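Take a look at this single chain in structure tokens; it is the form predicted on its own.
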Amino acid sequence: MTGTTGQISRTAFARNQWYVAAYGREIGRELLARTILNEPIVFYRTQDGGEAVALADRCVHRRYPLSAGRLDGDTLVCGYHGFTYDTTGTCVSVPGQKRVPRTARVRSYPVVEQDSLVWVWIGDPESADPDAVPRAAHLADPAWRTVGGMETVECDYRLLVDNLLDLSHETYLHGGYIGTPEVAETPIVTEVDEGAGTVRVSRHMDDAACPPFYARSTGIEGRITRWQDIEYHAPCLYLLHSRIAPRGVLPEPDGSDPNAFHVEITYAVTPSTDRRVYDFWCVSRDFAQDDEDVTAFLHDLNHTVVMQDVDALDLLQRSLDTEPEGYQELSINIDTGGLAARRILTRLAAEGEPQPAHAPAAAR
């Protein structure tokens, strides 16, 4: 790929799909409140079943947030004047009256609980298609010690999708933590299914420096073998599939690796609003599942990991914002696979865009 200029278009969300709300659990009796491709919504769970419930966050009265009302049982009381919802947005009580006008409901969001994390449907709910839900496994198997946070990005949510297919960039914005020389060195391969929605990069470095990330969790010293595969789901999951190993140790014939370290590098990138991301992260590993230490040591490097992307992401929007009217990017060999994601989020932008209605044929 030769280099390409280019800028990034208007925020434009695909509403006909699945996104991460939250983690199973941040959602419990106690109202949660989060702001989804622009629209407010209120989050709590059933007092006997403990399904995941979501609504509209503003009363059908005044607009007041319902995220400030409290629960009655399974029923979402505003905070202002009392009006009573149930768990399928309908208003079943009102102040001073019988009668419920007819009108009085908020919209209830198709949610899904999966893998550890709660899915919402923000789009055409007859559209909503529970299998469609992308899959991240290794969250809720035992074989796999996890670890997780989430952190609120102030940037359109397509430069978080940029930053994670380019891991060029660990080199030097992570370097003596997860970078080294060689993930800026070695080109990546990169593949894309337009129709499935999915972007593949891989880098894999046979002779690499061992970052402190793996040097510390693992205990190997000199270098490694270190192979990144990563899969994105648009517009929603990414996945890392991390592999290392001391220099020289190979896969067997049959394609297995018992000697070598794994690591699931998990993220969900969810946009709040034009220019507000959740960026949900996650590291799971196959191996010291009991060492507390290395636990700990994961969560918290890789804590100061993210800020430092939300960091970067934040002064890179503030810069944006300041930039003239049709400035021009310039993309090279390592922007192949962001590119490929803004193509297709762009794609899927477009189809869940109301299409305008026929003209009337003339008439003879």
The other form holds:
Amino acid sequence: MTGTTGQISRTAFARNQWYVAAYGREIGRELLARTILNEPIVFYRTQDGGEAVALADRCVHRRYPLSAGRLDGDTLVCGYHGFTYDTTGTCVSVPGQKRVPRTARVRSYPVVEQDSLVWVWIGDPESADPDAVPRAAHLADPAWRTVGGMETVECDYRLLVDNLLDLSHETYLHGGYIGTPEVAETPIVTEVDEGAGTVRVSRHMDDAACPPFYARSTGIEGRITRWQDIEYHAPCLYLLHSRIAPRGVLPEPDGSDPNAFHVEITYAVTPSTDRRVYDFWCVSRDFAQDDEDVTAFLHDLNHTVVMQDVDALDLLQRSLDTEPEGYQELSINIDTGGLAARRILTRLAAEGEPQPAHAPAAAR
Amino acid sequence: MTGTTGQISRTAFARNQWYVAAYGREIGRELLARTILNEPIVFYRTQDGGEAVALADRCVHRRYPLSAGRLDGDTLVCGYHGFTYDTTGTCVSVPGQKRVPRTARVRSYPVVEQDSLVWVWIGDPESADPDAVPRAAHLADPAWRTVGGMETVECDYRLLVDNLLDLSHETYLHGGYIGTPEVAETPIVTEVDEGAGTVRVSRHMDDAACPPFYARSTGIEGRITRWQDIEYHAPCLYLLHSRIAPRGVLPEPDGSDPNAFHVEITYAVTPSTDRRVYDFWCVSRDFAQDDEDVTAFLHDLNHTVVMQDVDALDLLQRSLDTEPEGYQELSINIDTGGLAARRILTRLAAEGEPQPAHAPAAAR
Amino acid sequence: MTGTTGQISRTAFARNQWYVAAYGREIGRELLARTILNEPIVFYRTQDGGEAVALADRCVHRRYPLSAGRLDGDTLVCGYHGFTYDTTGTCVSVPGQKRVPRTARVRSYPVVEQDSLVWVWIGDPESADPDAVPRAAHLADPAWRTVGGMETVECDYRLLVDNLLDLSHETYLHGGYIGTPEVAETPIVTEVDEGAGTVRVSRHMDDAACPPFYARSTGIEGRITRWQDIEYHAPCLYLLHSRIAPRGVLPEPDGSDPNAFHVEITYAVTPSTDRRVYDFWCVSRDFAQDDEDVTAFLHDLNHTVVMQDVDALDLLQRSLDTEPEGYQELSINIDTGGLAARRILTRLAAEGEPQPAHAPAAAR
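Return the form predicted together with another copy of the chain of this protein as a structure block, the form predicted on its own having already been given.
Below: every chain and molecule of the assembly, starting with the one above.
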């Protein structure tokens, strides 16, 4: 794993997978437009049932974005000529005539709302298994206090996966926030389950400086024992189980861990286009849950850290876009997890239905 | 006509046609640059005769835009090295030598000024027939009071033709301004003269709500009889004869119409590039001609309506540009006029000289 | 030479040549990023020796720009994951492991600092001869007082070479600053040494108006004898020896010239990308050397003149970019020097190593 060279391949999406489209709180009676895996989708919530609806964001008539229209009860009215759709995407009214053409319908997408997240399925609807949506139960668990947000990064989504799976960058890009020298110095242990599509990367620091992110939120003074256990469920869900304790304090023999602080860092990595990714991020903690100062501090500091990543990845993508064809990367031990993730993503993309890339929605 | 599917074809221009380049008032002793059918043109008016001149906006020397230069009497001096052209496009002076190369000339374009508009001919000059310029006499007729303007829309010019030929969008895009439910509900009658290249679309509403545009300008209270008679002369000129009267009031048996209000809505649709169109618009009325409040109101409200179209067409073009190859449209009765216009435009483009698209001006 | 037509060819760079990368004063302990001949390069100065270092601005790991990192002594630390390079481009440290892969190195570029300029060599390092760097000794000579700056122009670098080799444009583009009618009217004498890659263009005006640039700086009232002697050393260095004297005042028989004012106008023309050029400019004078008003005036007025060129060349490039394939230029006597320069540049580009254009830096 030391000194291997390679190159990131052309972007291909794993279509037969669940992706986070939005936080549940983002979807309501205002139309929300998101482009996911290059497909423009409009989201809204029904009036009574309050169910999330996902329809293709292009009117069948002249392909005007439906998200520029308005809701009439549970139907969606195009803002250009008034073609009107029900929640299944069936057109129920057109202007100037009573008869609605039979073929007048837009695609509707399977949706699952779970753990405060709204997941959408872009590929073959027959393959959409709601039970296969990966869990992030802490996000909706009152035992955890969660802050979060979403940023749009102008890069290939795999650059964000790379970023998250190799935390040694915390030392350099996020020094003074969440990074300390020990992160880059401490070797990692990587476990890959190619079949399940999961990658685990662990870095246990026995004796590390405490970065401001944890010093101020936990109140620990002095050095710490810091564990980072990454659990990536390709393609979308990334969990970082973070354990912070005064130096030398370990879990009890029975597995309980009353003297440590636990933070769950959750990311959902949802490709928007070939060069844009939605970066959903949450920080959940099991301590100081009612301390609003800690809540505000963790939100603001993590937002700062996320924006450092956004700026770096925007810059990296712009740089790659001007690189000559066939440029090389050089990978080392720290990249083991990221390279495994890339392999899994490549396989998942190949396993999906034939990449239609730019086939008409109507033909699917 | 119900439920036919199709797709807008690749942009092609009808070159052997007259196009509105500018209002006469826009052309004077300041150089005016406009790009028409992808050709950069500079316009000015001669000192004494006051005739409009249209020359290729590229110096023969290094292709610097002549519009960045200055007038010297009736000659045009390039702002880079001083190559100087007369009104026929012949170069009459170059720097550093007495002899002017015989081939030093830029193209001049046939121009006709009529009805307050300056029309230009881009195609084969031999085919330019000044008598074939379509008329919009009301624009320069003192019996009509006219307001107008010009907006640039970042879209294929045919999206604007589509927009204008199907007024059912008034109900949705311009509701509260010029649209009411009856516009979308009332069926249309379409007449196409493929040979003459004209399309007529009529919508006569016997009993309709009166939109603010007409309520405030005419003073009518209550419901109205509203006629919309479109007359499109492909490719450039669009006339909407609009008749508004109190509900039930019809023209007299002798054809006179003293108890109605008449508004002529004029558009000139001039393709600039494949993705830009000049949208000239005028509103002419035969009532309240001296009422400056009505003049200002009609100007401002129609400008608002035009900008609603501009925003919608910009958005539509951006959406189409990200659509996969082979996307489909679904057309219904309201589209009869627009589809006929597309057919005529396709024929006119094919009939023109072979599309040089990107052949050098000098070689023409 | 009168009335020849042709066309500028596709951009190709002469790689085996020295180019000005920066003024010496621009390179210090802050990282400076410049893209030269499409290659991103980061510059800095060592701590003790103060030598200028030029390294490829892409980390071998994930190609993050090294210019976004930081210096640690004389080593450069990548801002993403901390890969660290010495001044030769050899990677000396990577995160998470002791062993540094043998292939971990970035390219370093030969550099020469001379006459206040830092020159860099992009092509085959074996061919880099420091003694071949052309001289502009006046820039660092206390007998001359120099002001200068650098602007980025969004155009093919050859448009700037064209501009500088044909000063007849001073009359039109810079009228009222440095141009007068006599510049465009006076014929030129051109000498080309194809082998040495030099072009000389002379224009001696015996009786000319004095433009503000010289009138205010020299104090001359009335008409002048004005000599412009251009000496272009392709591809990068351009010297304009400018002599201004009261009308009729000539050098002494012994060659001395005590009664004239001398100004050396220096340009360095460094291609950044196919559509961007660094335009380094200096004005050096042998009179009023301690007059700060004259210093400020010449700086500000020449900056204004340079910006007139920048605006014109930006506009010209945008115009050329929309011109059809195969557009023609028409050249006359004034273009003799510029056309010779183009020929030399084409030959130098062809003589260089095979244009790798977009081959990976690692493979070189």
